[in-house]
Structures are given as C-alpha cells and as structure tokens.
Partner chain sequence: MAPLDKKEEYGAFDSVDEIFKIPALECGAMADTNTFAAAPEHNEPLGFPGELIDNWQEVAIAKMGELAEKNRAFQVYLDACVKCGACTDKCHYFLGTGDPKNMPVARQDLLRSVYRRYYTFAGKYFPWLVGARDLTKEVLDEWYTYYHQCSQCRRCSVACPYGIDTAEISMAAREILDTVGVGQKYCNEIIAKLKKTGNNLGLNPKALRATLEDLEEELEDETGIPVKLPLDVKGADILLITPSADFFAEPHIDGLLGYAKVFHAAGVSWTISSYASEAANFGMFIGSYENMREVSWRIRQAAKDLGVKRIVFGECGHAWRVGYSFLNTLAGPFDFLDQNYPIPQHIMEFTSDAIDDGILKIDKSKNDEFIMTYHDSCNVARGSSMGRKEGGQFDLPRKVLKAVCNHFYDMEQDTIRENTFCCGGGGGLLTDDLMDLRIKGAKPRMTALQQVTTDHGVNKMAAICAICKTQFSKVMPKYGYGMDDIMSVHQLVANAVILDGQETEEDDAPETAATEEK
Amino acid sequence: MSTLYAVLFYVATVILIVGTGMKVARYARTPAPLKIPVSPAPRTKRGVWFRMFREVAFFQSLFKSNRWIWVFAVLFHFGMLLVLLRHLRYFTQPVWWWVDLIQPIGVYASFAMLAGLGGLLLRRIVVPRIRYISSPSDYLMLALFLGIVISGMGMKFLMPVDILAVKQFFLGLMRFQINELPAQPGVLIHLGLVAILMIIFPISKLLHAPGVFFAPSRTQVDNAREFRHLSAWASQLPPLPEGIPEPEEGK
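Structure for this chain only, please, in the form predicted on its own.
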C-alpha cells in the first residue's frame, strides 16, 4: 500500500506541475488583440497591480456582484489557504516557527472551508439560474473538496491517526524513499482524494486560480486614448496589399 501511494503521489505531482505549467505558458502566449479592460480600469501599471491585489486578496469583483457568494468564497478560499499552510508541517523538519504558530488556527479553518463549500454547493442546487448553467463537473469538484475536508476533519476529531508516520512518509518521498504509510481508512481516503485533485487540477475549472493573472479584462491598462494598442504578433504582420489604405493614426 505504501508503494502504491508513493507512486500515485509522484505521478500526481508531475501531472500537477507539468500540466499547470503548460496551461500557464499557453495563457501567456495567447494574444490580446484588443484593449478590453473592465471599467472603471486603472490608467497606469501601478494601478493595475493594485487592482490585481484587490482582486486576488479580497475578490473585489465578486463582492460587487453577489455578497452571499462572496462570503462563501472567502470562507472557502481563506480557510483552504490556512489549512494548506498548516499542512507544511508534514514537509518540513524542523517545522518553521510560523507554521507552528498557525496550527490552532489551521484546525478551525477547516470549519470555515466546510461552511464555504456547503454554501457554494447549496447555491448550485437552490438557485434556478445557477443550477441551469451548472455542469456535472461543477458538482464533482465541490464533492471532491468536501470529501477531502470531511475526511481530514474526521482524522482530526474522530479517528486520530499516526501523524508522525504520515510525516515520515512524505519526508521520505521528498528524498525518493518509500517509508511506511499508516494503513488507516481515514488516511488512505484523504490522501487518495488529494491525489485525484492534483491530477485533475490542470484540466479543470480550478485553473481559474492562475488564469486570473492573464485575463486582459483585469490586467490591461486603460490608456487606449493615449497609446495605440498593438499586439506583438500583430506588429510582425506583413504590410497590407497595394491599393488598401493604411488606417490613420488614432482611428
């Protein structure tokens, strides 16, 4: 069982890193032929950085759009962030001081994560227009996250596991050694669901996380009146055939 999970996590890690890297490279190469920043948009690059910070840290657009969804999204995302940071203790020896510091907070952040996921799932079931546009993959993603959270909370509050053995297993994987993994149902279910999430991440809607940094509607400067927008690929196009007039500057 330990070897099976070791191979599973090696494969999942490669797919997560390579797959996500390929998608991000594809996003970076995708041309943006038009100026399409969503108004009101910043007129300087510094303003764009500030806008992206508000978007990533506070979900500004979602806050303006729907307060209830914003609350659930904040609970889920920030709860998940704290839980992930708390899990760094399984990959570091000695454990960093600030990881030790957030351990109690990370435990209860799982409740916030669970509440956020429950709200987002309930919204897809109850709100007719959201239910209409929801695909099976939307429900499966939420169910997968719920499975991970519930199995993790079960190990913490109901079925304690040998966390030292789990830590030795992952520290061993980082050194290409396969140590014994506790064959407890909670551990196997939790880690199996995490590995599935890592494998499907590059091909799922979860890629909105890096994708927001390449959205031209958010990352472009609103300076179309001052400068002509010309994509790098457009500047390399051959001149227009004879007889077709060049567009006048500024039109």
Second form
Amino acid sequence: MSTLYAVLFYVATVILIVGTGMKVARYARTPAPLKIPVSPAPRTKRGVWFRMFREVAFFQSLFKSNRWIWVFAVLFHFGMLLVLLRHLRYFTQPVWWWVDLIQPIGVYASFAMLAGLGGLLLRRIVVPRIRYISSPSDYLMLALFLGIVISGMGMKFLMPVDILAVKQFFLGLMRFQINELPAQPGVLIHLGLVAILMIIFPISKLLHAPGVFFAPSRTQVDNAREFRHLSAWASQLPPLPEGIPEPEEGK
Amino acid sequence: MAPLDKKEEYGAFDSVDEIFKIPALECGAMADTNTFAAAPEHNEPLGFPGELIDNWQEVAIAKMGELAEKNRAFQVYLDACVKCGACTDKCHYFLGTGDPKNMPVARQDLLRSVYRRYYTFAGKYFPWLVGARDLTKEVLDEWYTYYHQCSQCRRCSVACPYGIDTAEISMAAREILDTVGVGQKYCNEIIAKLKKTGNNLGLNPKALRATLEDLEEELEDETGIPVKLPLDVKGADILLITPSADFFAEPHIDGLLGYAKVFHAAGVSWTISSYASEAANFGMFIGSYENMREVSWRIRQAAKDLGVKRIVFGECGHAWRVGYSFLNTLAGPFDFLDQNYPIPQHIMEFTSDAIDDGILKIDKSKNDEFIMTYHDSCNVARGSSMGRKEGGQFDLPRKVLKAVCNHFYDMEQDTIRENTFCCGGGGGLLTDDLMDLRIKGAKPRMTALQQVTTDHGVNKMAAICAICKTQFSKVMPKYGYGMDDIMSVHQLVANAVILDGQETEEDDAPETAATEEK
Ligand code: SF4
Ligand code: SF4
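Switch from the form predicted on its own to the form predicted in complex with its partner chain and print that structure.
Every component of the complex follows; first up is the chain already shown.
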C-alpha cells in the first residue's frame, strides 16, 4: 500500500507540474493579435498589476457581479489557502514558526471551505440557470473537493490517525525513500482524492488558476495609441498595396 | 411628453429593478430567429467560399485549432471558465428573451463543447463528462443562430472573474462559419460594398460630394456663414473618418454638422476622403483580422494621399474601438502624422479640448427644450477609451453634453458606464431580419430610460454611435418614444455653438441665405 501511494504521488506530482507547465507555456506562447483590454483599463503596467491584484486577492469583478457566488468563492478559496498553508507542517522539518502559528486558524478554515463548497453546490443544483450550464464534471469537481475536505476533517475531529507516520511518509518521499504509510481508511481516502485532483488539474477547469493571469481582457495595458502592438504572425502577413487606385471613370 | 402611457406591443419592464430580475428560462425561445445568410457574391469578395463547402466539418475543426494557436484570448477563455454563472444574467438578449442559450456562458459553450471534443483530453475520451459534442450540421446551425444573437458588447466580460469575453468567442465562431462558407448577409454584403466604394452604403464620390454640398447650403441657411464640408482636399490638417450614416441618416447628419461647426470655430482645415469615407469596420464583427486590416488600410492610404497631419474619428462606436485599440496595430505605424496629437483622435476629444481652450462660443439655452440623458455605447465604453485619463470614454461625452445643455440626468448606475446595456443592435445585428431580437434586446436600456423619464422628465437620449442611433430610432417607438428622441451628441453641440459673425436673430437668417446663394 505504501509503495502504491508513493508511486501515485510521484506520478501525480509529475503530471501536475509538467501538465500545468505545458499549459502555461502554451498560454504564454500564444500571441494576442489585438489589444483587447476590457476598459476602463489601466494605462500603465503598474496599473495592470494593481488591477490583477484586486482580481486575485479580492475577486473584485465577482464581487461586483454576483454577491452570493463571491461569498462562497471567497470562503472556499481563502479557506483552502489557509488549510494548504497549515499542511506545510507535514512537509517541513522543523516546522516554520509561522506555520505553527496558523495551525488553529487552519482548522477553522476547513469549515469555511466546507461552507463555501456547500454553497456552490447548492447553487448549482437549485438555481435553474446555473443548473443549465453545469455538466457532470462540474458537480464531480465539487464532490471531489468535498470528499477531500470531509475526509480531512474526519481525521482531525472524528477518527484521529497517526499523523506523525503520515508526515514521515511525505518527508521520505521528498528524499526518494518510501516509509510506511498508516493504512487507515481516512488517510487513504484523503490522499487518494488529493492525488486524483493533482492529476486532473492540467486537463480540467482548474486551469482557471493559471488562466486568470493570461486573459488579455484583463492583463493588457490600455496603450494601443501610444505603442504599436503587433503579433508575430500578423507581421508576416503579405503587405497590402500602397496608394489609392485611380477612380473608375464616371465618378 | 408622457411616453409611459404609450407602451406598444413590446413594453418595457415595470421598474428599473425589474431589469435585473432574472427571467424564467425558456428553452428554444429564440431558436428560430435567424438572420439572412450571405449569398456567394457577398462572401467571395471577402475571401471566403461562396457557400457551405463539402468538407466543412474538417475545415471548421482545423480552423478552430488554428485560432487557438493564433489567439491567446480564444485559447485561455475556452479553458478557464469554471461555470460559476456570474455572467449568466448580464446579457441584454438573455434578459430580454429568457432563452438560456443567450446566457453568455451558454453561448460560449456552444463552441467550447466542440473544441473540447476535438482538442482536449477529457473531451476526447470522456465527452459526456465534460459536455463535449461532435460537430454536426445541427451544431453548425446552432452556432449560426446564437452567435448572431450576440452583439459583442462585452458586458459579460466585465462580470466574469477571469474576464472571459464572449465577444471574442462569438467573433471566432463567425470567422469559423465564414471559413466554411456560411456568412451573414448583412455584415458580408456591407464589407463587400466598402471594398468597392469606400463606404458601407456604396455611395460613390460624386453622390458624396453632392450630399456634402447640400449640407453646406443647409448650414449656410442656418448660420449665414459658409461653413464647409470639404471632400478630398489635399494638404488639409485633419482627415475626418466618420460613419457613412452621418451623410444621410437622421439624427446622424446633425452630428456631422456639429463636427463641421466645431472645426470651423476652431479654425482648422479638414477634409473627408472619398476613398475612406467610412469609419465603420465590419471586419471586427466577423472576427476577420485580414478583412479588418484591409478596411483599416484604406484610412492609412487616404491620410497619406491627402497629406493630412491628423486623423479624427466621428461618432461611431465599434469604429472607435477599431480606431482606438486596433488601428495602430492594423495599419500603423503612423509616423507620417503629427505626433503631438493622439492617433487617431476622437471628435469628442477634439471638442472637449476646444471647450477647455475657450474656442467655442456656446449658448446652452438653445438646448433648453431637451432634458437629456446619455447612452454609453458598448464598444466605446468597454472596448476603447478617450482623453488622457482612464475612464475618459465616460467622462468626455458627459462633459461635452453638460457644456452645451442645461438639463442632464444619468440613468441607473448599473446600466451606464462600464455596465452599460447594449442598444440591442450592435455587432452586426442591425438588420431588419433580426428586428424581434433587436426590440427585445433593447428592453433593459429602454426600462432604464423610462425611469429617468418618470423621475426627471428626460425626453431625449444622446449617443455617439451610428449603430445605436439607427437602432434607437427604430426601436424607441416600440417603447412609446418618438423616433427622433435619440440624438447625436454633436447635434446638441451644433445647436448650442454660435459661430463668429453668425446672425443670432432668427428672422435675418433666411434673407442672408437667399442673397448668398450661388
Ligand atoms: S458580449 Fe454582450 S451580447 Fe454577447 S453574450 Fe456577452 S453580454 Fe451578451
Ligand atoms: S462568469 Fe466567467 S467563469 Fe463564470 S460562467 Fe461566466 S464565463 Fe464562466
């Protein structure tokens, strides 16, 4: 079992990093032929950084466009951020002081995640227009996250596991050695689902995470009149004829 | 006037809050609303096959892949949507029709589902899981229907946490359709006409000159001053590029007279070009970079040929988006023009500067009968800017309006500026065969207008887009307004500007005109 999970995590990590890396490289490589910032847009690079910061840190557009989704999305994403930071203690030895510090907050954050996910799922089922646009994968994605959160919380609050052994397992993986993973159902379910999540990341809508940094509508600077923006392929187009043709007779 | 009593068959929402109430989904409500298809003679001049080609499926799929390689927006937008639904209630066509396929994300999905099927791992092996589907003739028809129910207004993009812009998807879809020979008559016919005559109407230089001369006479009758509307004048300072509707349609013409008066008062020399007598660039609507480039190229050639120093655009929404955001890319660099002015410049920027410099003599009371509001046109609001500051596209027109009239009230905040609602006729939908869609799509805007009519007695709305003006003069009567309740901003400028030496007593004017007639 330990070997199986070790292999699973190595594979998942490679897929996550290589797959997402390839996607990001593709986004970065693909040219934007025209300036299409959604205006009013910043006129400077610094302004764009600020715009993106507001988007990523506060979900500014979502806040303006749909308050309920915003609430659930914030609960989920920032809960997840804290929970992830809290998990750093399973990968560091000695544990960084600030990771120690946020341990209690991280526990509460899991409730925020749960509430956020629950809200999003509920909306998807109850609101007709969101139900209309949902495919099976959209529900499954939420179910996957819910499974991870619930199994994680289960280990914390209901069926405590030998967490030190789990930590040894991961510290071992990081040094390419396979230590014993406690074969408790909570651990296996939680880690199995996490591995699945890592594997599907580069082929699913989770790509919105890197994608947000590549959307020309938000990341471009509004300076088309000042600076000529020309994509590589457009500069290769055959030149158009110079001059004005003689008007046809009679005109 | 009391437009609220005169509601006709369509009727607005009861109150401004109702605009944002989400309609019950009515599947297929607009499925049969189709715009006329282009004939071979409309498609071919644009470089597209005349009619649906035999191996259309193969070609369409390949084109989709090509676009993903060539356009980052297309590529990222197809991947990044999380189906959160924040955009679903932002489209005026959805709010007006209730057809779920007019929800922006659902509109994107018509194409995304096919892209997934052929270009993504999940779609190739687990199509049912991610809602991927094969490209069939039904799907192609559905694209044609619903990508011609999107005015590419970008209201949905503002709402999306990732800025996903349905307009980009709809442009790409139309380009794919064109590539396999399925064009829309309205857009393609117009582009073909422009390539032949230099404008969307097919006006030849002779007819254009005659029209401008008529307008000169009209101006002289009114003011007693020979205000010129010059055509093809070499060595003029400014080349005016304006939508051809300004030459013949109401209220557009009055806007053109306004530009002429402002130029006259500012004492600059200017000209219109018969070779590039059109600001509109329908290449954008069909998502064709090549066609858009060709149309833009004419402006560069005209500017070079006439030896002008500056280019100024008249009131036209998508023309200004192409002018402001794309022209430098498509037809630049404009190193032969005077670099002290923005290239190109908007007439609103010109007039605003003229007001700041105190060049214009203005009598605001001339517009006292009008209680104004302002409609932000979507391509100006969300696809371009003006002036030196972010948001100038909202502030400059309002500033100019307030400088020339005494009564101005804005509509509900969520329906103006970057949240403005499309007039319902943008994006190549301004055609009679889509009248039903146009009227329904105008509903949110009309409701917001009725609110300010009730609250403040607003009786006229101004806009700076040729499409908006035409659309409103057609649909406003359906909502109880008159067809002339839509005005050009420069029409109000024209009313208020007093030219040097102008006869101000009304009874003198006809005489002067009569004596000076040549
Ligand atoms: S771009 Fe405008 S018309 Fe098109 S889907 Fe978005 S909101 Fe609707
Ligand atoms: S708001 Fe953006 S991410 Fe959300 S459903 Fe619409 S397009 Fe997709």
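Residue numbers count along the first chain shown, from 1. Quick caveat, the model's predicted, so the values are computed rather than measured. In this text, the rigid core denotes the largest set of C-alpha atoms whose superposition between the two forms falls within 1.5 Å.
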**OP:** For Arg67, state whether the C-alpha moves by 2 Å or more between these two forms after rigid core superposition.
**Re:** no
Original post:
After the core is overlaid between these two forms, has the C-alpha of Ala232 moved by 2 angstroms or more?
Top reply: yes
